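Below you'll find only one chain, the form predicted on its own, shown as structure tokens.
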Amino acid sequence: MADSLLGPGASATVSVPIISLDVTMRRYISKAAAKSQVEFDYDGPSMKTSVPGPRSQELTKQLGDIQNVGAVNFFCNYEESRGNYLVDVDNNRMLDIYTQISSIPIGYNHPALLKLMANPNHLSTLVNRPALGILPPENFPDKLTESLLSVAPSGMTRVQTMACGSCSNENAYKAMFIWYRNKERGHSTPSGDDLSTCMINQAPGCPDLSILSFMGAFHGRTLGCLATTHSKAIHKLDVPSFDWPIAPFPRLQYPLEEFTKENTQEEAHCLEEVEDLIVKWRQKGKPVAGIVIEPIQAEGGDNHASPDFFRSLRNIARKHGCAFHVDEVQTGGGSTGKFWAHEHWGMDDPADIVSFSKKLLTGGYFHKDELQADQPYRIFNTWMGDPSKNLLLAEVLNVIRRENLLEEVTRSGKALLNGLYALQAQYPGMLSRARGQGTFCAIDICDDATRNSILLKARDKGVLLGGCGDRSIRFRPALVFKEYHVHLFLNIFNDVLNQHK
């Protein structure tokens, strides 16, 4: 395990120093000398205070007068914040291992996005943000393929921007819906029947269809979404919702290799449940027009599925005539070694719909030709994205692919597997079922209240992570997550996990 490690300081370029892991698990001992691999990088934590510090809880009540403040963890720096790591308001320098839910591609102030929105000829794309379903400005159709275009998934040519992760899967939803009653109809002309009756809310104008999804899902919180949403009861409570099918999703166990058999069945059983939920409420009079399902169950647990189950899971999608939505908001961008999660599986036509959104810093969806609106105002709002967003998504690319990051996304997912591997046999009464693709990854803590004293321990140590599901912690690095900060980070979480024996 130590040999796949790069030691403090080492660099890509240079050969890979000896590390060796002291029996007791203590330290990673590296003969390099310490030293950032991120140009713009920090050289490690710097806590003045705990977590949140005076400042911080200062503001935090003057917020309080104004919002709700429950979720706020503590107030940020953003101008001193650099590459991997987050300064506070009291000048606590944190290692961001949670990168704003997922959210932040290259890093804190990276100095090309710096560059770039210091150039006078970007000034009016930042202050006029157009309604752009009915004025967009003259370079969108330019900006659109030189940034979203240039990472389509496989199949398809066609994208639809939007603002955030929820409208994305909510308009995409919406998509599938209008697909779907098309086919029905055999062409795209509503009756005057549909045209009255959906105006109050019923059938056939308002069609009793439904979406299946996945118990641990995550869609996000708008009203649509939240009906596919099944991660945590808080999210969902007292909102009314819709009478769609929920479908088991796998629950593999851990270690894969020792468990093959046993996960192969689970797959197979859960695949056998979609298909008799897809009957059943087609016989409700509720027919599945979509299936929607994220690659990696990322707020409901880190739950991981086969390439296997995926390719079925798609084969079923086609025979019942079912659209087929992949959710990419946080696996999307780079963080599991490929740009797309579900390129892991290995498919020409992967899925029907891809929404994004979070490392993409615009949201939307991919989708197939026959997917496409028929009518204009029927996926539509005032903003439907922001050009200013596509712009710095497009040199956000332009950095991963001049520097490799989705390469450095692999090597360092391995060091960083590795050694939750490692802490793992170390601490097999705290810890198990370490899993991952690239940097996604994750772990399980014996119990939810060791796992959130162990956030917030780490937290006053300098490292920010996050957690997700019932008892995990999720690792969500930005790109520029190098070995070194994997090394940093494994001392540091070590040295927590230590005094929780």
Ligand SMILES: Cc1ncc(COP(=O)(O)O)c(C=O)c1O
Second form
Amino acid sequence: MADSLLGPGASATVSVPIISLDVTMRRYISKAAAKSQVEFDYDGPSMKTSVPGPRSQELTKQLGDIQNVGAVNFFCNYEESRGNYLVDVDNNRMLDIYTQISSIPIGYNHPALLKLMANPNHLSTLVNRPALGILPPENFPDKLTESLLSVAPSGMTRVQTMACGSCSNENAYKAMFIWYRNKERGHSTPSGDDLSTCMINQAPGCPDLSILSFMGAFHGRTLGCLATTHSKAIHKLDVPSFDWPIAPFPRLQYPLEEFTKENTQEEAHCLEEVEDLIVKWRQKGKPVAGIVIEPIQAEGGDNHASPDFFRSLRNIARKHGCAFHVDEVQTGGGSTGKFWAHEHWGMDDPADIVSFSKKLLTGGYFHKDELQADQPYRIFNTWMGDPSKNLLLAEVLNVIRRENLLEEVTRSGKALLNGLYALQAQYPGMLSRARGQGTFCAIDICDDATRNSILLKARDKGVLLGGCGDRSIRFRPALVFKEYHVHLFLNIFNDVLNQHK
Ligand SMILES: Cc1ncc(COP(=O)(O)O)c(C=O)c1O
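Now show the form predicted in complex with the ligand, given that the preceding structure was the form predicted on its own.
So here's everything in the complex, that chain up top.
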């Protein structure tokens, strides 16, 4: 274990001098940002090789004989990783601001989670993975209540767990179609014709219904989800898809306060398009059963829209009898400063379905009562989630509450965004459109090649970042990313940008 690591349970107050960043990019020591809480973190990045180092390269070659390794960045040492730091197999320790594609809620090897897993009472939950839909364990209702239901979105008391984000969305779409057909029938009993035609993929058993999605959206890579994913061609190429409507997502101009009029017009235009498409597809005989949207389009480039836009869209869905599905797979779990990003819209009835995965450790979706499938096996698979993940999630939620992590996120998010504004002013030809909510932030780089080169240089200096869209960098730290880490990051990022000038 590295010398600078404060082991689990360390209780001393630690004061580490922090190099912080001011608007003119001078380095200085900030007392305000001193690290002063009980930590299980390392003190900073520590790089031994460039990344991937020799051991990672060796392992990539070995795995390459078994799988496509084109996407592998490097191999990790998860035992040594702690808090905000991911350690690789070459003993490089990196400040992780990408966190396994935004899926680590409270950092690596959080002591509370290690303690939970060390409890022998939980062994059988880890060892015996049940087919939850038919043989749930005794404590399953309690665990769901303690974990997922304790963070249920407004107006929703039902939840269905699933394995991953795509599988959650895929089943949520099915739930919307089933709901819509039963609504059309006026009852839930299928006809003989329905039952026979569905077996040969024909209407009316397999009806020509559609789901409206947005250009730039990412909802997963399974067949149904892929029909609503429009972020990168490589995800969709060669895969048959549905003729479903695709609406434009607002393209906001920054800084927002300078472009209020233009952005309002842009959002109004997108909403008009949505209504037009709903009408057109109904006329085509492919009515829109549901609208699916991310509160912030993530993979597609961290595209934001205003709370007004979402409130109007929710009303359009209601007006046209479409279910409204908010995909919070990436935004859910606290990184926007609220547990759900849709809470920023300030609505009592924000959605009919909210899907989740990533930071919630288990996949699944919350839904309104009426979207409950009417018969068993309509929404079903072997595992339907994993009780060991609910166990971990319950403890993650305890930590979030105990440590006020949503407040921390708001605080570090402000510091991060202010730092990005400052850097943007410092490097106007290279950086633009700094944006974000909580620590869910992004910035645009002048072009794709420079973006990619910055990502690699930052990594060699010990900071892991992710790209999204054509030329954005996205920031997806864990909820334990404090102001201290923000300043650490900004200094390194500044060095990297300086090299690119
Ligand atoms: C908004 C959103 N929906 C769905 C998915 C798919 O989730 P998974 O990769 O777990 O299938 C993702 C993954 O990044 C996502 O960001």
